[in-house]
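Take a look at this single chain in structure tokens; it is the form predicted on its own.
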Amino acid sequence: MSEDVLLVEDKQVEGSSPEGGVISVWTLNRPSKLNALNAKSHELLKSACSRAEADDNIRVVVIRGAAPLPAPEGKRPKPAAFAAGADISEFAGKSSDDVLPFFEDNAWDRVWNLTKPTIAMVDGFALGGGTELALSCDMRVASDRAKFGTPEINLGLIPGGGGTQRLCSILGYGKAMEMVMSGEMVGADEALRLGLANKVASPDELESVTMALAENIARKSPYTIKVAKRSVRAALDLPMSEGILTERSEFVALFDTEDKEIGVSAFLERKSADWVGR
């Protein structure tokens, strides 16, 4: 990427199949802002998803947050962040025609349409379009210092990238009313409890843990992973009988894959499973 607010590292998988695998780690890289998503951040999220969306060895995006920076002398060092919202400088003197063709297409919703698995590796603080940012990924991984929060409501706003949606889903009704409509943070710990968090680890352990969730994803057969997010997505979006018959009939075409005999063979031999990707 020509910019540094977005940095992009591709990490080889050692045993994927079709060989050539990689984790596409994506780093919001404003430290110096906690990270904040800005205009800029949007726009090169979008054009990193438009490339792994094209690019059949990005098997899965990992999404983090850049370190804070060494802290000047006698000053306090910045804490931990994942994305602490949006930039609010770009919120000020915008009407609703200002900003709708900016949340019309937005990163959120192209993290969301992406077909290949995507993790965030939520340290320290996520809050509002951060928040919203890990919600669009498929697993969070969070630090111990992790915090989540949706504080637009004291801005005069409401979530708008998503998250009063995907809150939901996630957490039920109750809770997600209560973060939206009070502001409030969860931890770590509470966002385990609810769902929001699919593992917790020391800050030190953080990239090691996310990562070898990632790798085993990697590992699998791409073409059946990109059936498998699609076929648990239909969960959200249509009734359980035709959630079922949905499922039902992914399954079923997966008998005609290639993919299907690799695995079933190198089950039943107990070897590894040499993927085609169809």
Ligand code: COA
Given for the second form:
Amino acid sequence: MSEDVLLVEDKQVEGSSPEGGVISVWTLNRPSKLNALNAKSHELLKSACSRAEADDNIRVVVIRGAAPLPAPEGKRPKPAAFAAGADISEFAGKSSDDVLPFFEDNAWDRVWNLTKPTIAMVDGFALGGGTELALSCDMRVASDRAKFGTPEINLGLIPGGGGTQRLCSILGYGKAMEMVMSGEMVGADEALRLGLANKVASPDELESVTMALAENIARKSPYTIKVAKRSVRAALDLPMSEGILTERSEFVALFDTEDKEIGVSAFLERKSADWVGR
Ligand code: COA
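Alright, leaving the form predicted on its own aside, put up the form predicted together with the ligand.
Shown next: the complete complex, the earlier chain at its head.
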């Protein structure tokens, strides 16, 4: 599947079990506009989510931005970007009635609600809706020139793709307030320190570091990975006492799966596990 503003490419994972596992790499592809997310980007992201959910071979989703195009003669090159936000040109003259349907069914929530693991690979600017898309992923791997930020305040707006909530749960209240109210950007080192980025790599190594993480996860039991995601996610949605009960019931239920027997036997027999995904 390949469309203009979102390119979707499935990369085979060697040694995945069940066989046929792929990492679905989605590239936001509007480099002349720093990959800003327009209405079409949202539609294609939502379709890609439906496809990822339906296709058992897709084990991990990686979302990235297209690299900048070479600069035309005499012009300065555009900077690297994951996504520099929602496309601001689509906001002009719009009323609340105009934007409500779009925000009620948006790509940020669709990505967040995927039951499979998601990784944002962030090189350069991830601003506004771009930071929110990265926050909708389970993990973020950033280049050392990545810049995260929620500058909507400068447009007379606030984040509308879940940013206020997800920043708060990842960074804590004070830092979320600072980012949302000041609009100031956070560089890669600070992002790593804050837990906004899981790993930081040089721009040259960003793809290999991201794909190594994705491949590692893609080689686990896809069934158990989904259970792991549900269980960790419960920590965000439930009080801890209920989250602990959720984890316990998920853990106990895994004792009735074939993959638990396969994993335990493989360890005891010192061989690699050949998962069946159930
Ligand atoms: N929506 C629409 N277009 C955008 C955009 C956005 N969010 N962010 C960047 N662009 C476009 C610019 O208009 C410009 O287009 P043009 O070359 O046709 O004029 C192109 O992308 C390059 O951006 P430019 O501003 O020239 O790059 P820069 O290196 O000077 O600055 C940024 C980079 C990221 C600091 C700056 O583009 C910016 O502040 N973008 C908006 C960020 C934002 O507020 N996002 C939240 C939106 S809710």
